[in-house]
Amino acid sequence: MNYVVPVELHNQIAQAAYEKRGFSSQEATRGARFCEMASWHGIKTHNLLKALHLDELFGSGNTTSPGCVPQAAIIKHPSRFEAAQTWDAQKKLGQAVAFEAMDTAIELADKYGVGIVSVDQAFHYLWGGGYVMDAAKKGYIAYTNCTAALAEVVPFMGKFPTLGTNPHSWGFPTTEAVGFPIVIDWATSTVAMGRVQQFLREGKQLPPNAAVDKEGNPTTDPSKVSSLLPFGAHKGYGLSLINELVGAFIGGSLPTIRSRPQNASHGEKTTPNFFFQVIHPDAMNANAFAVGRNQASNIKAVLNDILGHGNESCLLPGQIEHQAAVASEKAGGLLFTEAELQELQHIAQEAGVALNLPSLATQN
């Protein structure tokens, strides 16, 4: 059974919870908006519960070495390059920085066709797919990557975890063509560490080539997993390396001490980095579509061809998130399981917002 939490109520709880932790009203609003987006699209791994839990562990809740600093001000460096900006986020709330960076990249793309924003001293932005989906809904081709909080992934042919799960997220403005933005968004490990724990709870074996044990030997036994492997052998390794390189060019430091300040020697940085890029679709339009098509109908024709010829049951990336959004729309709010709702109630209580369970609609 799912409970239907009205968006307004959810955001009220999120706003209060963030403000109670010392975040500014604007930061709290962006944090709430992000969690709304995640829940709306069925991304349970990055909903409000997870966002606050992460902030507790690594962020503002970590009193010995906070990875996130409420009310930090972004420093925007002057640049001689008109379509590129570099920012020092000063450990500001990741979601607030990411929304602002993507908006800035959009402004740059409006003028120059393409714009990039590189962010140093960042704190986890949770679900990269959310930002590119948001930009794609606004009509832009968007991309982001970040260096994931912890080095949990072993390089191809290696033994020791020195890479983050380092996700990549691409969003394409395909709503006119297929009804929703195509969003390609995943980590470069075969599975996430959270999934290993899920397999352990469920008594299931992992797929092959997903993880290694303490000695660096491949294992499918979730209880023996010490680190993860990149997906697709050297290809996923290369994709993971891209984030580390981009981070290194921006100003990030050694991956094995990232988010682990207790292991860092004096003067080393331990923060992740973000990279954002937006392209205006008109800036790629050579304006010579076949048989009288325009850009949107051409995209539709190409996708129809790809998903034709017996491939009709294939999904497009972003389609599952779209279906979740349709379900949320239909339910009239955000869907939470009973266990999730109990956690949400706890958060609401602490933040001083009334969450009256019997007043909520339910759904089987």
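Because the structure is a prediction, the values reported are computed rather than measured. Between two forms, the rigid core is the largest collection of C-alphas that superpose within 1.5 Å. Numbering follows the first chain given and starts at 1. First, how it differs from the form predicted alone.
Core-superposed comparison between the two forms: the C-alpha position of Lys111 differs by less than 2 Å. Core-superposed comparison between the two forms: the CA of Val154 exceeds or equals a 2 Å shift.
Fitting the two forms on the rigid core leaves the C-alpha of Phe180 displaced by under 2 angstroms between the two forms.
Next up, can you give the form predicted alone of this protein, since the form predicted together with another copy of the chain came first?
Here you get just the chain by itself.
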């Protein structure tokens, strides 16, 4: 059973919740926009519940050493590279920074063919796939990665968590070819910690080889999870390491103290880092496609070949999110389970927004 929460009501709750925590109207609007986008596409691990939970634990809710500072101003450093910018986010709300960074990278790509924005001193932006999807819908190839809020993943052949879940997100403008943008978005752990929290909330078990308990023993019980494992053994480990190295080049500090200021010695930074890259498709066009195809028809031909030969039932990355968006459109709002709705009601009460559960439509 799902409950249908009207988009306007959801965003009113989100806006009020952020503003009550001291965020500006613009920050709250961008925070609400992101949470709407996540729920609209069925991303339950990074919706409003997760966003506010992160802010409560590591952000503005951490009164001793907040990792997110309401109404902080971004410092944009001078650069000798015209297509690349470096920012100090000064712990500004991650979603607000990410939307602005991706928009800036798009502007740079329009001018130079490619645009890069690297962000230091950030607060987690949650679902990276949402930002690249938004750019892909506008016609661009987009990529982002970040160092996750916490080091909670054990390296391959290791025993102590020194890596983040460290997602990679790619978006491709393929709506003309397949009806939606292809979005390849994954945490480098077998599951994200948000999935663990979702399974705990829903009373479900984790898949095998996804997590370990505090003794380092494998567990499928979400209530016993202490650390996560990388997907694909050494392959996921390598991909996670990429994020830590990119963050280190930008200015990030030690992974094991990220979001743990109580463990940091004087002068060490405890914030995540972001990296954004946007490519204009024209910048990649060698204009020598086979049998007279152009770039658009060539993309469609390649995808048709991949999904042919008996592979017609295969899913494309981003297809599940597209189907969730279709379901949201059909329902006329955002879909929440009963367990999620109870948490949303608690948030609404704290924000001073009326949420009348019996008035909401339901969907099986």
